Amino acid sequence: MNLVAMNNVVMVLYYLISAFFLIAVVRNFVKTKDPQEAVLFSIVMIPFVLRILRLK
């Protein structure tokens, strides 16, 4: 196995972690009911999104 393939596995597998963490934090801030939670999971759920968009 090459390293670019070693690459390509190690990204694609940061980008399922990241989207399964960002899933996560999303189940939550839709179960809460109280707006100080929900503005906490939104404010940590920026870094996710802008790891999936591929922002830095």
Given for the second form:
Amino acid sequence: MNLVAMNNVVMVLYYLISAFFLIAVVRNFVKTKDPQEAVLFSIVMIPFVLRILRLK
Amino acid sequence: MNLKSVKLAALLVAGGLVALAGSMFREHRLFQEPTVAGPGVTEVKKLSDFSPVVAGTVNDCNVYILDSGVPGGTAFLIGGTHPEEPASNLSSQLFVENAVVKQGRLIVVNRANTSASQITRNGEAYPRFYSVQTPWGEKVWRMGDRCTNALDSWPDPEVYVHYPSGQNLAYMDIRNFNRTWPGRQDGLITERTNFAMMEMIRNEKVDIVLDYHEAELEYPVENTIVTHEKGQAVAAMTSMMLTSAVFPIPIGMEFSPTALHGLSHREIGDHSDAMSLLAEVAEPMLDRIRGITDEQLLMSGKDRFVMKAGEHKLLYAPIDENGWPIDIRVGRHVTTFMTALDVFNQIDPSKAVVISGVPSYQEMVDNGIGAYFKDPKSAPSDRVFMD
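Now show me the form predicted together with the partner chain; what you just gave was the form predicted alone.
Time for the whole complex; same chain goes first.
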């Protein structure tokens, strides 16, 4: 496997990891009973969404 | 306010922030910079015309060819190596829009690493755009980063092993267009872009290359020409002529280190017949100790913190309350290339590259560089190209 192919595989894994953490944060957001935590989780989601959408 | 309402409000605010930030990132990334092909431009190619390894990628940049039709040499001007150094691509674009070649050929790229021009440096609060006032209005360019956009080249290796030297360099330098020369045919996008340019340099039999840069005043390689051994006579004479007769602040000359790989001044000279030079000019916005990082600082080069460092003799270039305005920075770059060509032409007249139509240093300082950029709206559409 050449360098570009290896890089592409790792990049796809990286997006999957981002999606995994986004799902985890969304799950915590839904389950929490603490309003402060809910605000915190909603802020934490922002960079993951931007990355998955390939905006940043 | 109950929990459900708080969650809904938080989601709406977060969603709004994603939309706002996302639209700003997207606007910057997709912004098109018009370049008006001047009277000297005879052909505009894509980099992939010289090597298919960049076809279909963001780095398949425009290559402007100004051919006199008169036998002579070939010069290659590289703008936009590091898109956080605007004097680089502004200088090269000024040649595209104004230069007329009387003998030989001139090849120019304005956005050597287009990908790096589509993102700013993370965590540095750079402005997204910068502009120059012209007689016909404001002309806008993308502000960029030093390295290729991570959206186009990710991940970086733990250690970047330079090809072909095998030298270990910093991990992010695999995305630094001036650490990846001479490039690799099957490498990541930045290496492939260098490879395509090397193919162009070799196949088009380029004789002299100049790579435009800017540097922080805290950095010792400043206001200078860095040259491969092949270019020592040209660089030394250019430095002496400009320092004695044109520039109020001297321009130096130094040799490309033989043991430091990946840089244009080293690798182009080593891997082709061309002599390779690199020009540096001061850009206070790149200094670590700068104040507010905005377009005003970028274009005026005025910063009281950098000035204070200068008062304490901590810098490698002088700075006063006048700063380092973009007109002076571009004026120095353009005049450095013109003078280097004058010297080059004397060394071997059969390979001369004679250029006219380019403003002098004093004209650029007096009139501002905006006077020399053409209005894309009033130019014929087939003479306007997007970088």
